[in-house]
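As structure tokens, one chain now follows by itself in the form predicted on its own.
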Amino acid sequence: MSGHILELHQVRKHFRNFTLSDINFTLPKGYIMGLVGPNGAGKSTTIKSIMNTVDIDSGSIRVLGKDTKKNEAAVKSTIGYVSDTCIFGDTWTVKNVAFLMKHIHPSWNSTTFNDYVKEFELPWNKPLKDFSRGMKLKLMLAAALSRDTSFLLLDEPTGGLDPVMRDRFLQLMQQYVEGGEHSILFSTHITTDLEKIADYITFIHGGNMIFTGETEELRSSFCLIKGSDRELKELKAEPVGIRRSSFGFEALMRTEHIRSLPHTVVVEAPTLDDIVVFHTLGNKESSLL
């Protein structure tokens, strides 16, 4: 069996009016893997081409070395899915979906869920209709943790919660990890959550993947400079995007270039959140030059 958890390969999907190309990534065990990139960038479709909601044109997908497509009932066993919208029906209480798991899935631990239903505070009979946004979250995440898994795939799962529940989340993801046999695919547009457990970053932008790997090794490929106008107009090589202001200018530049620098421009290290954001802004602003 492989040492990766999840390996895509040469992944592609069409649709009328975009095209996920040539996705290809690979998830070693015992570690967690952020997926960013701006909204329409293909994030969603690739966690949905993964789950097999998606019917890849393409390429192929393995988790623990199988097939996703040949094997799915038993790829989907490993798998513990929180998605960006709930899965339980809104009529349904967190009771109803205690019995169901305890019934579907031959792993349950109906103590571990209760552990978490209680530190989550979420009420037993209470129709998810009127639950929050943050609270549906605290269910899938819960359901998802009472299973034996060796795989999350979370989809946007921090957007709802409150900065104590976002942390406590994070202990749990890096909990999850510890023993080394389990992973977790992390999309989320909270990329400062990125910053604090991801060891893995794969950037995916208008359907392309700009990048897979270590989270310091993207970090390290780019520099953020700000100068002046006068500055901007010196840069020998284009950056990947810019954002100007009445004080000047931001860009950002791949660390390749950096010696071409002109000697009087700040030069800062780039969060992910400025990665994302200038790969997307790039193409407006450059055509401003």
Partner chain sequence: MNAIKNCLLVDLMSVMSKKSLLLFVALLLFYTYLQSGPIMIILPFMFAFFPFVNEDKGVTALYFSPSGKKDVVRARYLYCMLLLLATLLISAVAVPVMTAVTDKDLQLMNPSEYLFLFAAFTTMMAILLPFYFKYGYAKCQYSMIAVVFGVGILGMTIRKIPWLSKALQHLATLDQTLVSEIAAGAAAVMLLVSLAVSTSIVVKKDI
Contents of the next structure:
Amino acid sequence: MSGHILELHQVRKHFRNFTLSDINFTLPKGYIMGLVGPNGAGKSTTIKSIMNTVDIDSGSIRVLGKDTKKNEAAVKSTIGYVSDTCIFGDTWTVKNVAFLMKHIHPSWNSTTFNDYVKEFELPWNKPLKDFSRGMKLKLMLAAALSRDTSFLLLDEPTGGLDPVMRDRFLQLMQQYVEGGEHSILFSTHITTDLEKIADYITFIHGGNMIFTGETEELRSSFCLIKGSDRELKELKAEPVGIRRSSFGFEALMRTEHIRSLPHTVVVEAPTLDDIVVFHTLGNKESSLL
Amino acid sequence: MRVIISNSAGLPIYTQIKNQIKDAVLTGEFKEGDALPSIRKLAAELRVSVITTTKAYSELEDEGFISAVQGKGYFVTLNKERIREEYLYKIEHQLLEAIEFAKAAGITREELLETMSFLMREEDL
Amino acid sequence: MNAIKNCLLVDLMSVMSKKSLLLFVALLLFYTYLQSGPIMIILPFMFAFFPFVNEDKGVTALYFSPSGKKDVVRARYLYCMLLLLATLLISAVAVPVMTAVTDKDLQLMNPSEYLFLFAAFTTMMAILLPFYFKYGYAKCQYSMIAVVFGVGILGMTIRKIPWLSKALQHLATLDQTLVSEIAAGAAAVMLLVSLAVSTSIVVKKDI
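Starting from the form predicted on its own shown above, please give the structure in the form predicted in complex with the partner chain.
Then the entire complex follows, led off by the chain already shown.
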């Protein structure tokens, strides 16, 4: 068996007005990968493809070396899934969830679950429809962490969490991979959380994969430049994305073009946010010049 | 050991970690044979990615400050030659700064050397 | 097998958690008391679509249970049949008890009446379930009303068409055991076809 927890090969899915195409990436054991991109980029579709709830048109997805379509049940017993929409019934209570999970998963650990419920201050007997978004997330997280899994699949998990819980969440994620046997794939558009703890980043935009690799490599393959309109005219290489104001411009460039830049522009290292934002802005404005 | 990571330092995070561990070794906070936290433990403690700490450790290993023992983790190795070199580099760096200051203030070569030998006498070198 | 059991548990939880199980039983007993007869079919019918109400398109068990899409569908069909079985069992116990403790003289249905009940319920499930899997609860909730109206209109139409109503009258004179067996058999076949249709719908569907 390979050392990869997750392998996506040439994954393609066509919808009426959106196509996810040629998604290829692998996630090794023991690491955290962030799936980033603006809303509607295809992050959720990618994650649902891994869960096989989205039926891919072509390509293959393997979890621990097993094809997800052919071994649906076996694959899912190793995955803990958390999503920004609740996966449990509206009328259920935390007690109901605990009952179900205990009977469904042989590896379910009631003590661990009880501890999380206590820590997250979740009420045992309240129907989930009265839970806030953050509470639902906490419940799903507690459920995912209370059984033996080798892979956490998290779809926008930090959206409804306050800063304190977000911090705790990141800590839990790092503890999860600490042993070196477990991996995490999580999609988010709040990249500040991710920037530090993600070992790998896969960046999707408009259904296409822009980048997959080490986080540092992504950041170092782009640079953020700032300057005046006059300097913008001197740019020889096409920027990836550009934002203009009455005081000048900011643009994201590929690092290989750094030598061709006018000497007077300010060059900075971009954050992940910058990279996502500028890809979305595009360079339409610069072509108008 | 104290490791502080700054987001505004301009240095990559792995370099910051590397430098601070190096300082701990140089100042004698870490003794020869001391065990370092594991790569994954350190990553979780510092809230940084595993790849970042891996990179910091492997550079420290290349520079001879720590060495990996299979199955046991990382240990401080006091490579005397290496540390001497590191100190010499620091001395050069700081003397260079002193020379720059001297230039800027119009202090002569003689004056600078005199200050130097006076300070050395005071410190019994 | 385990995968189906897990999904079935999830389906049952939708009924349990609504605290409607008590209501279910209470209503059933009440109806049984009023008249032990085919009216009780309303009850399993009411609860059959509960699992679709709660969950996003009725199959979120896929996200936390080690089950495949096929398992979810099979479990849902099994769940509906279990509802019918529970209804029939409860009435079979309730009728003698009611007769014993009250002054009403209730009669248990005869076997062919049970078979007719099974045929009616199964046929409705066979027709409706694929639609629920395809379009989800929100779009299908009116279909129940449509079915009730449909049955009414069908009844009126039959009465207006002489040869059809004659055929039905003729059917009533035949051996009821045989007719009920044929009806039940046909309904069972329909259910299996429906299961295959629902499975192919869900397997291809993006949730």
